[in-house]
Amino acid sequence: MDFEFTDKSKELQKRVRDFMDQHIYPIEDEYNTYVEENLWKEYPGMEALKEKARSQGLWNLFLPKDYGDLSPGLTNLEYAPLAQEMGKVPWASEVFNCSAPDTGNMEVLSKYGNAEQQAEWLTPLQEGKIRSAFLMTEPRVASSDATNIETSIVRDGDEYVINGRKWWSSGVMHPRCNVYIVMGKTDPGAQRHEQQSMVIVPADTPGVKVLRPLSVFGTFDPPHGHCEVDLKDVRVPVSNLLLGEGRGFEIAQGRLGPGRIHHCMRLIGMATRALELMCQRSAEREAFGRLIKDFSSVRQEIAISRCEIEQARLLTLSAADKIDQHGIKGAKDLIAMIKIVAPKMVCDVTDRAIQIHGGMGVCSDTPLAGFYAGARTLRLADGPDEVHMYQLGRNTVKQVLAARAESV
């Protein structure tokens, strides 16, 4: 196991850092102010930033190298530190066309879409001309168990008719969101993991109604938002089905593996920046005649934070390497581990940083409150902690018992 990054990855890391220093950090406050005051409007300078990134070859870096001509050729391990750098500013990944849920949707279309679907939807997504959303979670059922999903997808001649309600559908409010990938049931009577299918639904299809954006700890996360969406007698051509009926669960598993690497490395970027801000603040502020950094309790908070960040980073890199070497199935236990560890770690590190900042830590003068809200949300998104721990615990018991049986 060697986590020494390739020369290609090292070069891209420097280029991404330089881009962030030159073009992202200087306008961070301006961007945040604009989207908070204009909610569902795109920041006016976003397209210029995207064009700069694209012209410098910092574009669609996330697509794994086994996706053929659609990929820039990076492994998951090579891309991981790039996601970490982007994660230091929550909206930065969009500049590089590497933001969720578009990344997952592009991977789905790349891996499971046919030529026509790719031409209509993947190409404009890869070019950054449109945005997308992924509609899976539902308000009426515990969606931590994806087999609970109730949205119906019923064939009627050459069309599918979709009925159901979704929520926490990230990206729906973005003015460029033109397409949804919707998960529902085509055959409720089939075996448990063969009931679900995924279908492409253009956002302007009759019967699609955005009911409301949902707030996250009191903020709406503009300009993309997270929405509750009603689907009533929504009709799409049969040709909009992805891969085949009953293949939705399979697609979901394929979508979430690399996506969890991306999420966790972006989270580690947040924690890394929180630690940097913690150190800076403690070196600038004085209390009771001493700089805050000279208090033993503060040094301990900084030290444990650094330990936890490095532990999560190495675990995530290990998962990325495992996917590269053995595929998503071979890495499933490590993927579960990082999804358990990384969001909780960021919550803990950010909480310490907020405490050291005092009142400044809970207001919008720093990104810390936003980091905490994002990390806490990701303890639920892509499967809550409890689901991953249940599965990891089950697998661990099986593995230990199997190893003991072999040794007898």
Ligand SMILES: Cc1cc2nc3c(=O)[nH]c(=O)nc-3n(C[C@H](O)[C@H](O)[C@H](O)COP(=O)(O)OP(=O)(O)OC[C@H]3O[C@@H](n4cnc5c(N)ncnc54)[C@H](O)[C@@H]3O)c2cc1C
The other form holds:
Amino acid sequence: MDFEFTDKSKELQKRVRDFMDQHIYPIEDEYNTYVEENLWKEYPGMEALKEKARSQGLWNLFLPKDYGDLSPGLTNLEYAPLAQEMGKVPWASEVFNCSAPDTGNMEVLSKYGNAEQQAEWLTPLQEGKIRSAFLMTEPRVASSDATNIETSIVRDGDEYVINGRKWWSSGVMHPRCNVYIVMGKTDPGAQRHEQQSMVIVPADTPGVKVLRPLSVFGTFDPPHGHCEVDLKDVRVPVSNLLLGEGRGFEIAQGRLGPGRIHHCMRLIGMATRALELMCQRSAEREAFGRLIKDFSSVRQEIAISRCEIEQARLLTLSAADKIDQHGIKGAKDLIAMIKIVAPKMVCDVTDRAIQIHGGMGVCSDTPLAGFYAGARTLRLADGPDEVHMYQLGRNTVKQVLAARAESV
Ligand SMILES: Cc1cc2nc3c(=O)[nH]c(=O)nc-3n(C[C@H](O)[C@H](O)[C@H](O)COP(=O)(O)OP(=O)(O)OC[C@H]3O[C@@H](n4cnc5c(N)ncnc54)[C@H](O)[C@@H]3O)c2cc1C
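Hand over the structure of the form predicted in complex with the named molecule; the form predicted alone is what we had up.
Following is the full complex, with the preceding chain placed first.
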């Protein structure tokens, strides 16, 4: 396997790194303070940053197709190191129009949306004019098993009527979040994986009520937030259905493949930055007559962190390459592997970085506490670790038995 990056990817890596150095790191603290103080308001400099990134061709880098000035059309392997750079600052991806949940929603609309749906919702998303949310998880049922979803989508003439309660709907509080993709059941009597459908719901549709933003380890993750949302007799035209009735599960599978791997790419960047901070801090501070970096236990923490990051990085690249070569289905085991490995690895690396920073590590003077919270939630979001292990374990046994049967 050759993970040498193409010239196109190398050149973009340099440009993203330069952009981060010139425009993102210098305002990182200012941004964080603004959104903490103003919660659901967009940072006033965000639009100018987006414009700058777009004018430099650093826009929609995750989109696999070449959309002219809207995307350079990179493979997943070419995109991976760019997402890694962006991941070093949790909000930076938005500047390049590469942030979740918009990336996943854009992929859904471009893969499964029709021309009208794309003109109305995909184009403004690709242009970064609006933002979006994905409403699948529900408070009343174990949503790691998506077949449990209870929200009802009932056809009434030319409209669908939606009733249900969602939570952990990321992005809903963002002032530009204009559209939701909602998963529910159109036919509870159908086969287990054919009961679900997905519909497009404009955020201002009557009957949509945002009940509350949920806190994550005590903060609200502004300005996008994660919300509990009530859907009461919400009516949308039947033309808002994506792909077809009963095909929601299929869309969910297609959506989560690249989405999961994008998260993992950003996580590798986060861990890399935690390691950099760990090295810098330990080289500056002295205890018991020597620099902290010179304690053997600290060197071990740094060394093991580097090993774990590199292991996860190579696994992520392998998954990205497999998607490029064999599609999401062919890469499903590697996608599961990296989703199991990357968030846990970042939790471990960040935990060590926090420890080496002493008290400073848990406050907001460094990004480490935020990294830890973000990585910890990703052991749940997009499917808890156990669900991926459950499926990967099942596939592994099947494959081993099939290989044995073939060799006999
Ligand atoms: C910060 C954050 C953002 C999120 N954003 C979104 C979003 O934008 N849209 C959205 O729809 N959802 C979102 N989610 C929800 C997330 O995807 C769900 O929380 C996740 O799928 C788990 O569902 P649940 O919370 O209902 O847990 P449950 O299904 O109740 O599961 C609870 C626990 O049971 C155990 N478990 C479940 N299945 C198995 C198994 N097969 N084997 C062993 N143990 C098992 C696991 O420990 C699991 O964590 C987000 C969550 C968080 C925390």
